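Just the one chain here, laid out as structure tokens, in the form predicted on its own.
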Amino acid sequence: MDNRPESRDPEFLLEVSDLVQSFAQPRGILDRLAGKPQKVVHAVNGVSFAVRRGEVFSLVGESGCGKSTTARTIVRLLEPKSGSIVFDGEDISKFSASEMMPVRKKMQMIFQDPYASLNPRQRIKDIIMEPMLFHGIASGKDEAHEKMFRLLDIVGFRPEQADRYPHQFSGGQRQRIGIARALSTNPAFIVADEPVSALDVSIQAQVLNLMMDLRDEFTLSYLFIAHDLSVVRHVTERVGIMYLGFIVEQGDCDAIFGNPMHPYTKALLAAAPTLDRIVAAEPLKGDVPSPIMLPPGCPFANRCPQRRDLCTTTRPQLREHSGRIVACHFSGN
């Protein structure tokens, strides 16, 4: 079965097919003298998914599984090694820097750390106005000022706060500023890279509710990156579970949370039980394999309580089962 999204379907704003990202590690002097080959970190391994217009799609997994690298490659902060990234009907995977310029105002990013993602030497008004002026969203400073005050009002700031600097705000307020900056170019698509993980639990719900309200008001599509399953369940329609740079399960959020098929998905849900959902699964043992030396079989085989001989020799392909796609030889059998 070919699980790649159909190319240039008008229903989808973003279609990612067989995306690959890797990084060559620098060799030390001794390795070079010994003639040892350069090691390569295989961060993203043939990832495919699509995001509908107006939809929230989430990538979920443990730290280091490749979800943030996938997101940064999609918005072309990183150059993809192979695969296609079809955005609004155009394959942007090989676009030059100049060709990406008109695309960048349509896709924006909210970063994980609100303390590091804002320029501490810029006033809030300049942080929000700069993208408008750079991309020609505003014809001049007067129009940019007007739009800036409107955005600050939308994310809950008073006009007099526009002259302050980032250090004068809390983490939750800084993330709201980051959201206003992302909205300043009138984007259609926003990548939210763990946007609430650095915030207090009491503030997380406020920021998430704001993002969902803005999605409805501006008809935004989100790619939501997270490791907190309780957050994902309340904001997303569909979800992809990542492990060691592979998507191992993908489908509707309710289906996956209600009846996980892949052993890794079961383990993730079992580690975060709620009052209305308890998933029975054995605790995971062992370590995540090195992304430098990918295992020949299933990437999860060394930690899977259900593994068999086939799992250690043959890599499972994504196949359709019970309304979602799963990369497991024995799920559903």
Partner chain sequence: MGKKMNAFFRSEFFHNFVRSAGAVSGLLIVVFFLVMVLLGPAWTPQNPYDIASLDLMDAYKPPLWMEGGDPAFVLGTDEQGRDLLSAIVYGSRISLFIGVAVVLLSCVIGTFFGLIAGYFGGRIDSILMRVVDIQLSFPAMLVALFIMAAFGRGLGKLIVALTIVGWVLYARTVRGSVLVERNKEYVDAAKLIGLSPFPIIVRHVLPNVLTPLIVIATIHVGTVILTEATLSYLGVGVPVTEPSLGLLVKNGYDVLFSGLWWSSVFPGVFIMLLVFGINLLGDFLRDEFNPRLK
Second form
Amino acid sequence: MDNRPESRDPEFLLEVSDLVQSFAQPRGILDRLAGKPQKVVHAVNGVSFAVRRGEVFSLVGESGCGKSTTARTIVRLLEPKSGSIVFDGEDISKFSASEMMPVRKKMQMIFQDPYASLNPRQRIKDIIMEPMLFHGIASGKDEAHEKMFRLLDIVGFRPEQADRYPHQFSGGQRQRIGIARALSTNPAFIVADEPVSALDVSIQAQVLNLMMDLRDEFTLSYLFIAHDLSVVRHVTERVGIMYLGFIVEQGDCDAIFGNPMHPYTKALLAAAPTLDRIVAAEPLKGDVPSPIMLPPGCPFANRCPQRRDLCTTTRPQLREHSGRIVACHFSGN
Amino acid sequence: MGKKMNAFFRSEFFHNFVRSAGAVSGLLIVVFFLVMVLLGPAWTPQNPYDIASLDLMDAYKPPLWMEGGDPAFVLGTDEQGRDLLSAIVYGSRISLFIGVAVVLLSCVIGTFFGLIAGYFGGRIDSILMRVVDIQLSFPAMLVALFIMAAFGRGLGKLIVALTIVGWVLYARTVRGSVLVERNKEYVDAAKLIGLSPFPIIVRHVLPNVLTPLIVIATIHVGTVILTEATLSYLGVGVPVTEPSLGLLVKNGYDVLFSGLWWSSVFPGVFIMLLVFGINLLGDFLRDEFNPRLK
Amino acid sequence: MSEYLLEVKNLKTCFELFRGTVKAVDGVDFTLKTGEILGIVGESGGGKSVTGFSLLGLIDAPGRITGGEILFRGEDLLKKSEEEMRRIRGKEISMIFQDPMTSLNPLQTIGRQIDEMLALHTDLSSAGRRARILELLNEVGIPTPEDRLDCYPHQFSGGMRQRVVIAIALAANPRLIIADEPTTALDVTVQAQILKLMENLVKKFGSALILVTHDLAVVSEMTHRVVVMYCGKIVEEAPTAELIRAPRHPYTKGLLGSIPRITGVRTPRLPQIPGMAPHLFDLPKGCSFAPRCGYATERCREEVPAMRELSAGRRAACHNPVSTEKRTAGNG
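For comparison with the form predicted on its own, provide the form predicted in complex with its partner chain.
So here's everything in the complex, that chain up top.
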């Protein structure tokens, strides 16, 4: 069912190929009786990328582009519709819950909303010790306690704060608790889904710095999901730009930010507000098309300033262009 | 423990509570009933259902303050010489017991099904919620009446019947809360640890859906006591050997027009007072726990 | 009449909570001229949104405006009755909120919602109002407005909804628009559209705009002047370009430094402001920023710094303002 070569590159910790995710919209009884076809939201439409060991790879895009859905499918919170997810040499896309168990230990997640991501009825120490005790990372309560205090210290808490509940902390502090929880299983790979977008600017910098320090200390690789281009640029080695469930451009972060090739990447960079721009570019017109009725051609065609006839009829494939890949018929020009 | 109590007395909840006349009166009424019921046998002049302690000579005694009142029978006696105050204390005990038992059972059963339906969704959810919908489309009284008529009187049967009527309330509320909670990221985090559904439901979801139940349960105790009283009044509730307040009203009603008004009116007043107190308390809790009013 | 459209003097708004009194806005002064775009920036708890709501008298219990003056065209809004304020809201001063979904009524068509505003604040005939609605929708960039009049808010995308909200805000030609995080819920490409639109409309209609936001980058692209708030107080005010180039208050400097840049050299670590904002229940004795400030001295911890003029049009509340010689790190 999978015709890719068996030789998997040990350089890559995660290889995602042709990942597809879609959701059927619930139909009411009346719609069913009327025989209306089921509407399907095409959230992720064949996404491929790889994360090297020790690397930060980012997926960037606007809301509804499928970046979070991709992340949640990779960690198997959602079942992939098709495609493969090779993690540390194993295709986990069809793993059962019990097969996933050893993988879960190595793959953790940091969430977007610091208020919803911690159980309000659990003490901080229990939030951090639960994964350790479950996976047998600590041999007993004493060792778990010791590890928990060490993790709390690393993310900047005093030991006596371990007995408190989440509501006694600020957003930035909660996010650091979430990071400590993610680290509690000694993971090699962390999916960070918009980890700083809910935080104040000055706190954002603290959390980003902490995440980067931890990468060195724990030899972590990150899949970073974000909409804020400046944040992405700051932390990322390689980046994939997503639009309507497709990756439209992918490659080295500095190269793409310095010289975007896909018209959408260009527009995205031009639209991001900056502190030091003299003249603002003409903003992009129009809205993102509906993911229920994908356009037959290029997903970006209806808003693209360089659109030609070919773009509305034929979907462009990802092609290699000077060390990066771009899905545009005319990206060379 | 002392530290916790201290924190409680300084909390906003306690602060609002002592400033709410309704809540304090509600609590006083409920505490009054609890004390009366728990210590009842120790101070009531007689055990009204111990036939040996009854004396027909005492029958038809009016309340103490009326012409012919007897200090031994403060609220008077019925036609068998039974002390009305003692009967009310024992009756309240049965009423309260039924109220609390039904609420506890309904709460456990309803929460169980609400958790299952809300967390797993899909077909289980559809089936359970249709059952709830159908049941809620019949008047609770009618369902209970039907069950009691079919199975006959009895304390246990009454509790079962009222639980069958009551659990849907909890199931629906819990399911609603679970639908909100299960989409929160802390549940995702629990799934990513590798926890299976059961521990996630018990350890993570359940503690976060309990708060609204406190309000529902409090008010439900009042509703159950009223329903029970009605059923007993209609003669399909508790057996005559274990009369609740409702049955006392009914027994008194039979002789109401022969001048013994007190044996019907006083139990009625006590039902009203008890339910009123419970509802005052429930209203306060609802205001406190409803985030939309804050 | 004074040269200012709006003059806020020593505005104070408090919230009486169980745990104590929170001074959400504590002695705020600023002015605004017609045609001007003023940015109010700060982080959560800074008091920027409460300031915006206070201007319109939209503070609900347990909050209360406890002092100061809000002179709008020379008249103190705080002395107006609720009835008079209702006439001012929408007609003279209108507000754009962060979430377009909550400021639109989901059960009414958008045509009806704009019409309501016009009927309330103008004396146009029914046909005149319809013409004006189409004009407004066209103005805010909604294509084929005739077809859109009978649509409900849920039939629009987030960006389109915010355009409708702007159309409603502009309907009665207000002199002042207060926009509270108008683009925070939107995507960057849509944000760029909306900001551009607001800028053009303010120019065209000759109104003034107060932009309340946490995003200094948005402020730098949109506004003429900026007020920076921290813990309920204004800490610095300056023309936008000057503030971005050479912030004088250490908080402003720290805030600017901690924003990652989209161009220029990448630094391995972002400069960060240490610690976190104090709780409004227990502010420190001296300057609220002192515990996090690298420039703080003994005096800062003892004495609340007064606002003072540093140069023409620039003021800061700081005992040791950052010198203008040094440029902020990471700029360029």
